[in-house]
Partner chain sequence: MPHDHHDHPHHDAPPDPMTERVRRLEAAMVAKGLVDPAAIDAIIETYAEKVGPKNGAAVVARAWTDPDFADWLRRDATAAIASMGYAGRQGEHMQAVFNTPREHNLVVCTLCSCYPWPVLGLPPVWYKSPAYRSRAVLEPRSVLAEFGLELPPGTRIRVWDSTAELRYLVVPMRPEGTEGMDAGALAALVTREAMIGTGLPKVPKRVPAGVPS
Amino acid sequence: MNGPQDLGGAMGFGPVRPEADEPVFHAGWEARVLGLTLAAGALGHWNIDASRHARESLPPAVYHASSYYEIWLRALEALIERQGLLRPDAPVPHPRRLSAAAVPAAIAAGTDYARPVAAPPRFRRGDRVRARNIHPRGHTRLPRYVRGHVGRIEAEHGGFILPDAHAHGRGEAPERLYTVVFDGAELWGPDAEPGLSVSVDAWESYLEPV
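Show the structure of the chain whose sequence appears above, on its own, in the form predicted alone.
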C-alpha cells in the first residue's frame, strides 16, 4: 500500500541527521516495546509481514507524529486487539508464550525466510528491468519511488517468502529475490545528487524486462 512509511524522495521532512554514538535505546520504555513486540509475535497469531503492514496502516498524521518505537507500539496494540488476545476467555498463560529463559536462544536462532523455487531465474546479472507500476491496497515491499523506473540486476539471491502474500494469510508464495540498482537521475531527474545510486531488493513479480 502507499502508506505513510513510503517516503523515498519525499520533501518537507528536513535533512537526516545521524546521531553520533547513538544508543540502542533512548529510553527504557523503548526496550520494553521491543520486548513486547517480540514476545507477542512469538505467540504465532501474525508474522513479520503482517506486523509491518500494521505499522504502515496507521493514519499518516499518527505515523508522522510518532517516534520509531511509538509506531511499533501503536501497531502492536492494533494487532493484539484484532486477534482478541485480551479477551476475558483468552488462555492465560498462552500456550506459546516465550519464557524469559528461552529469549536468548530464540533471538540467536532468528527466522529463515529463504524457500526453494523450482522455476529458473527470469533475470540475470546485468539485465535491465523496470519496476512495475503497481499500487496495491495491501502490503508490498516495492518502494513507490522506484515504480515505473528502469534499473539493472546486480544479484539474484534465490527464493524467499513473498511479503505481499504472507502479510495477508495467503501462504508463503515464494519467489526469487533480486538486488536492482537504480541510477539517481533515473529516479529523481537532473536534481538528483551526482553519482547517486539506490539498491533495492525486489521480488521477481515486481519486475518486468526492458
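Residue numbers count along the first chain shown, from 1. Remember, predicted model here, so these are calculated numbers, not experimental data. Superpose the two forms; the largest set of C-alphas matching within 1.5 Å is the rigid core. First, how it differs from the form predicted together with its partner chain.
For residue 24, the Cα coordinates differ by 2 angstroms or more between the two forms after the core has been superposed.
Switch from the form predicted alone, shown above, to the form predicted together with its partner chain and output its structure.
All you get below is the one chain by itself.
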C-alpha cells in the first residue's frame, strides 16, 4: 500500500540526528515492546509480513506522530485484537507460549524465508527491467519511488516468500528475488545527486522486461 511507511524520496523530515553514545533502549517500555512483539510473534498467529502491514496500516497521522516502538506497540495491539488473543474464551495458557529457556534457540534459528522455485528465472544478471507501476491496496515491498523506472538486474537470489501474499493469509507464493540497480538520474531526474545508484530487492512479479 502507498502508506505512511513508504518514505523513499519524501521531504520535510529535517536533518538526520545521530545521537552520541546512544543506548539500546531509551525507556524501559521500549525494551518491553521489543520483547512482547517477538514473544507474541512466536505464537504463530501472524508472520513478519502481517506485522509490517499492521504497522503501515496505522493512520498516517498516528504513524508520523509516533516513535518507532510506539508504532510497534500499536501494531501489536491491533494484531492481538484482530486475532482475539485476549478474548475470554481463548485457551490459557496459549499452547505455543515461548518459554524463557527457548529464547536463545528461537533467536539463533531465526526464520528461513528462502523457498525453492521450480521455474527458471525470468531475468538474468545484466537484464534491463522496469519496476511495475503497481498500486496495490494491500502489502507490498516495492517502494513507490522505483515504480515505473528502469533498472538492471544485478543478482538473482533464488526463491523467497512473497510478502504481498504472505501478509494477507494467501500463503507463501514464493517467487525469485532479484537485486535491481537504478541509476540516480533515472529515479530522480535532474535533481539526482551525481554518482548515485540505488538498489532494491524485488520479487519477480514486481518486474517486467524492457
